[in-house]
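First comes one chain, alone, set out as structure tokens in the form predicted on its own.
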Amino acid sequence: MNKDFIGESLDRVDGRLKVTGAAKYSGEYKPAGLTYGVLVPATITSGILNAIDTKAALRASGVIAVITPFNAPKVPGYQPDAPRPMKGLKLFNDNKIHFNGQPVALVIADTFERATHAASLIKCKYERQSFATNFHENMETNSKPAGEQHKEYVRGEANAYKSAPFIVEESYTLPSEMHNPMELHVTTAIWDGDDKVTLYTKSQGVISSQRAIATAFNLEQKNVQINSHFVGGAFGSSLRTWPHEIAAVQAARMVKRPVRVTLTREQMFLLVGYRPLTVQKIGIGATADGKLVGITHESFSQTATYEDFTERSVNVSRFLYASPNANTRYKIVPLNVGVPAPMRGPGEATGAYALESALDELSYKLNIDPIELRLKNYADVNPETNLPWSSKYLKECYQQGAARIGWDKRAQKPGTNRDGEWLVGYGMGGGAFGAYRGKTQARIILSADGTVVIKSATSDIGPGTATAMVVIAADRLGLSADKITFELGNSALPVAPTQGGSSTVSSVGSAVNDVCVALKQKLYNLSGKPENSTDPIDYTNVLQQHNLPSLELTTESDVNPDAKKYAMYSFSAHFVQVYVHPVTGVVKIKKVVAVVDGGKIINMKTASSQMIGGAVGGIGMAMTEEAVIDDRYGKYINSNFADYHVPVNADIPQIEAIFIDKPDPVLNPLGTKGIGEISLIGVAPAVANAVYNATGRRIREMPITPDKILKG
């Protein structure tokens, strides 16, 4: 076959399995003797668990055991003398309470319902201690995180923006956004003797999960088997091994039977991370013609008292625009809450919200079109490192996005564009995210019937990883896609990185590319023809001629050594049209255009889905999502899907995804970069900027709700 598959729109290879229910997720495996674990939450926010009464629970029907800090077998990796002591919350290792809802016990029973009932019978005695959950009242307790990467950054002169004739100095607030994919976090643990364990768990990286469980229980890594064949969404919540996963393994060892621990929806708000509440202070100054003089970006971000979480919220201000002076500071504020986690576009999405909002404010002070202002400060090389970009087509993103949204209909003066009783506004926001590639192995097996199986221990949290790999293999081998299968989600497969940071196609795709090229070379050698021959060969005939039932190869793909000579990023520009009702404050998002410089696009169909999904997440950030704590008790009051608002179908308009689709010549042999993060980065400020353009009212605290618009 001579058809080029890359860039076409192949249906998801696992789509039928998912829509028919044949795809098995981590909570659907039922080993013999399966038991069920339910976590019991603390009802105080800080203090000591002095005693726990488990008698009634143990007498309840079907209950097998109750694990508490007072009877739990020690987890080796939790101990201070461990070779590599584990960080974070160590369930049942001590009796200290760090946040409301922290698990204090695990009830194990023969059914989930019986375990749930028994958990309600647990009684605890606490010594209450003072706590802090109000971010704004505790901002002064901030500290600079440890590590060279978090030191204050200065290019040129610090706070140089203050000397500019036109200045914007504002604060921008993002509330906590909670990780709540459709699939709950579920872990099933099965021991084989005392030194081997198998887990079915929701993981973005089966190899990293394998390593974490081996470290926790002092096992050889090869004796830990992680299975995560299908993942019902994660967005970053499964980038690490959480304490409830270790508790499931601990419980299974204790009761000598398989144990499944399923988090409730409310526990999902507490135990698997979230985008942290962040207050950002931006100072930005420019000359009258729009040239930037300086940018100062300071971020204060929520973390836990027991573990520091950091992200790169200020970094985007160092390189996105060609400002001669820039300085950034990053601080964290410890509170009695669960620890945050990376969430789609981590750091960069938060930072771009502040930077792109401030830049929009500056455009009005200068009376310059927001796109023109960005073009006046376009960075032709990375200002932070002085390295050339491996590729950058952000100007094309601006041009195409403006044309498709109808930017020429935008009124420069806010509040003057109407359609009937509705105010009409247009806004845009840009984004950037690092383009990465990691060392990856892939194995290929060509069978005598002409079918191909490729294996690599990556994960798929929804973008269509297997589909992209089949497209690459079909293109490189010249086979039809229905002859190719890609296996993933299994730690016994060849090593692959965790799915995160928009790097899977770059990393795993490169390995698939390389192993396919190696297989073709081997087949040409066996056929006696040169690999660059224009004569096609019949793969099955070659195997038959050499009496081979199959041919198997494993290769490893690594980072391009020339990559360090370049700044490698994906870029995006998001454009939004909104209608705002001046009497009610209701905002309707009418259209979103997302334009991406993400290198060569492997599969247009799944890539477009990625962009649409990211835009939906950005709309949630701008319009609906906000976790609310009652600071009297330190407890979330909207930890459910009725009160925590995510965008629904009625909130989502037409979303158009456009790809520049030009290959990056440096990052990998496919020319891809990555789109998972930049699909969201820049959407929230585009919405906020459009609302201002419609109303003349600048909302600097997300989400944008009618009361904030009416208050002005």
Contents of the next structure:
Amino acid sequence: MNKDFIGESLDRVDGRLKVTGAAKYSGEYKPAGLTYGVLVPATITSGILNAIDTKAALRASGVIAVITPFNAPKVPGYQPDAPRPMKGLKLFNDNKIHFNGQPVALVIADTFERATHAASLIKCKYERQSFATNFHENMETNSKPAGEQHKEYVRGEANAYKSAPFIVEESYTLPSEMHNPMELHVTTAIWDGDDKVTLYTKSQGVISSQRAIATAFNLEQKNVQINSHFVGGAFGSSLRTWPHEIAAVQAARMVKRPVRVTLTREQMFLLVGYRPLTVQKIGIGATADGKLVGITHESFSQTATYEDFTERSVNVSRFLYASPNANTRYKIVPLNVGVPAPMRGPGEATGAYALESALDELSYKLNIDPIELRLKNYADVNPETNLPWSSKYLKECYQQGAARIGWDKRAQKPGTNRDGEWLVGYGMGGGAFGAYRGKTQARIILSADGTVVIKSATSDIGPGTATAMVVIAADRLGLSADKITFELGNSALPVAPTQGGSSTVSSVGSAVNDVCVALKQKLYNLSGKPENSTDPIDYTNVLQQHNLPSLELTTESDVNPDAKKYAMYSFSAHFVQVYVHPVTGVVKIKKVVAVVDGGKIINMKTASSQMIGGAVGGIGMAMTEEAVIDDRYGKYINSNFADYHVPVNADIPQIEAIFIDKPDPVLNPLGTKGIGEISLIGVAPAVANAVYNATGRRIREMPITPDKILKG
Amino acid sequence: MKQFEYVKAGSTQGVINALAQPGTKIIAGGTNLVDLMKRGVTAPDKLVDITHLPLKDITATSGRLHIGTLALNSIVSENSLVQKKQPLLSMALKAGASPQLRNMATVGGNMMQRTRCGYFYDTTLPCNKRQPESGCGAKEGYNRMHAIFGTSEKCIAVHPSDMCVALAALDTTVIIAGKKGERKLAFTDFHKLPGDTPELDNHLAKDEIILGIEIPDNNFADHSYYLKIRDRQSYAFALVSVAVALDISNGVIRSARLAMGGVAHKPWRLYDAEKALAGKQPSVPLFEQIARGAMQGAKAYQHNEFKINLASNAVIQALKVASGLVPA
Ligand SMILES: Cc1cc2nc3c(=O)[nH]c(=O)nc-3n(C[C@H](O)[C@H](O)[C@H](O)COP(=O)(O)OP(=O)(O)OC[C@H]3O[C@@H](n4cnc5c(N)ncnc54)[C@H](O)[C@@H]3O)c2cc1C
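Now that we've seen the form predicted on its own, could you pull up the form predicted together with its partner chain?
To see the whole picture, the full complex is given below, headed by that same chain.
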């Protein structure tokens, strides 16, 4: 017993299933009588759908039905008199068009191909209305988002930076970035009678999906079953239940057969959120010796006309550095586009891009090493709340990252370090992301053969959740990992929070910890050993002694009440070395070092994979990703994988992931803080800062493409 | 996608006969055609699959390298004869698409691939190439990837191929078969500028088939380089590319071939630059002068202004590498 599994490197428990194709994703369930729904996009960007001609589609072979705003049965949850009216786009509920590509119909046929063909036969009559999709032209017609959390913030004096002797006042632009998980969004809906429905859907939260579908169709929650056993990436795009999922359920009810709706890649740009185009204005001022005087951070970001979405992008400027003065402001710019959604490192990734770029600019003005500047303004307590950090090892992140990247080879004067024709640069960027924990239940079943099954209704969108849970259980129970199975992705399991905000190991891991501890306790009690005995016991023997075929326990774990007294964050520092070709404008990222204070690390292998994945996402943000709209038509012009560039292997260098790996004493019994989001935060500014260090060219509009390097 | 008929061709003559029927198209690797069919850009009634025809061979005969149309892009790029005699072609192929695509793509399919202009691909937007007289969406639209040479009022699209840029530089000949038998066409005359008929990419008749290509032997093998500048390091079309082949002896350029990709509706051969290089010693000032000359007549649009400078720099850099002044 007392095998210390925590922090070792266990292979993914479902790795074999995934690489052999045995893992079944939501689009791979084929219930008897399955039909296929294909959405028909509006070809205008704003206006009214006056009429829709479905005759040709209905005559096409294999077509079963066409749902339009003119024949769709009402979705109860969409109605204003619903007990909890749903927010967001309400497909087929009315005939208003808010953005180009908004679905106007759903064609259901016996095959996907036939439904796709029939969808092309639909003819619409529209009344066109004026629209706006150009962010920059409409930035001034912004509004302040509602909600306490988005209120203006002032600490000390507003705009105090202006009085400082050294000032950076700049604006930083991030284009809209699509989540673009490999797996398309897909939902299969199967009704059982009139009041029960089962979904196989791409979901980050089976319980929240269950609630949403129950609300939409006015069902008892227990009569909705959500399955999301495997998810091929989501990055935040499956945090909520989207209108096409509700449409699949609606269609299945209408045709009285199971319906599967799969979005196309093009529709993935329209219907499942994205990181919104954001312009951030930063003012930052310091004294000659590098003490910050004030930070002003203002963010303008794109949202839909039919729903507000605000990222907490400016928050990071309130607490990352010990500035006596700080003020922040959010503005949103409603446009005729789909609504954005949180995307990996939501808010902080955007905010840290601006803040960490501005700080880098300041360091050159002051002629102080960027790390030293950060150390001079190191926040020993959270300056926003004055609460102590539950744990913070950001200094160690700086030190280890600098050592591993070879920071001592960095030239303080930009454009002076060469290797042959190439200009060499080093850059770094730091970040923080809140450490969270939510109330979670877990059930454990110990069988007579000594195997253990643990269940909780969490999801695994890729980080290796089940693997981490098996590690925790193996450690707590003193069993080998192959004796333990973890079940997730089904709403019938004990209630767990949505997988988001890097909180799964903290929340679900704590529940697994607690249920294991409770089981062990019970087994010790049954064995007659004293309460706190450390003598090993044989679990199967205990069951045998008591004639028990199995032992089952369910516990609920909640947040630590002391947590309120602390500021709880994960921290990171990313270091990047780039080579820039001064003639061709080509940027090669040569090395990335990611150092993270994410508390205790449960499984080194999958945690490192998280860090690598996040760094790749950050490289995409810095170097390649940009969704482009042609504002004359209000339509994305690069909504496919050939033209929207996610980084490929050739763009990615060696990425070294380093963990501080010190337990947080407050957040949860495991000592973890979370790593999924922090892995991306700070990467983009580190790249941009390295490019500046190499070339002396400051690029304040991502992505950094060769033309921007060469621009005079 | 419209219902269509699919047949496997039994012979070249069979393909030619089948093509006589309107609405019939050849399918080779399918990596471009199938995408276009899925997007509704093209809707053939009948596909003739030619992949079983004996047109895959790569052979060297009397001063020429012959490559059958069905030789896969990956096979050609790895072929030892190609690597030895025409390394420029190998480099250009490896710079194109992805390994998976190259494993399917054929010589003829690559030559016949259509532009990647977003307005061409989106059937709800205007495009004279897809729908004659519907207008050009790109001219005042998002034209970052578009042409700076040889554009017309009707079309500013580029031909997206890398392979073709190398073939244009290498004085390749295309072997074509049709009703009246075989004919040969200089590669540089195969593709055309958009002019008033942007719907036509090249001079291949609707009922003709490409059988293969022939590249004459040359002395360029030691001084060839294909430089491709793109928004990501693989699996992206060229912003601009440059194919350079130099015959250098005793420190003097005896003969030169230069072509650019990503800048026009066809591979853009730089004849004047080739003449100006001949007889000179490689040097950066010379290459700068060549690049300046090469950009004469370039015309940019709202989003591709950068291409003029980038293309000029790319010419300089590719010449530097090909002539051995700097490593790749
Ligand atoms: C995402 C993506 C990225 C790509 N990136 C690049 C890149 O960076 N560089 C690059 O160069 N290419 C790139 N490509 C294009 C790729 O090279 C072409 O799709 C491929 O070469 C086409 O060959 P194929 O055999 O598959 O042609 P098919 O799709 O089978 O056919 C294409 C056309 O050629 C015609 N055709 C085929 N063979 C003959 C023949 N013998 N005679 C007459 N007509 C014929 C067909 O009728 C059809 O019209 C990319 C493609 C994709 C999808």
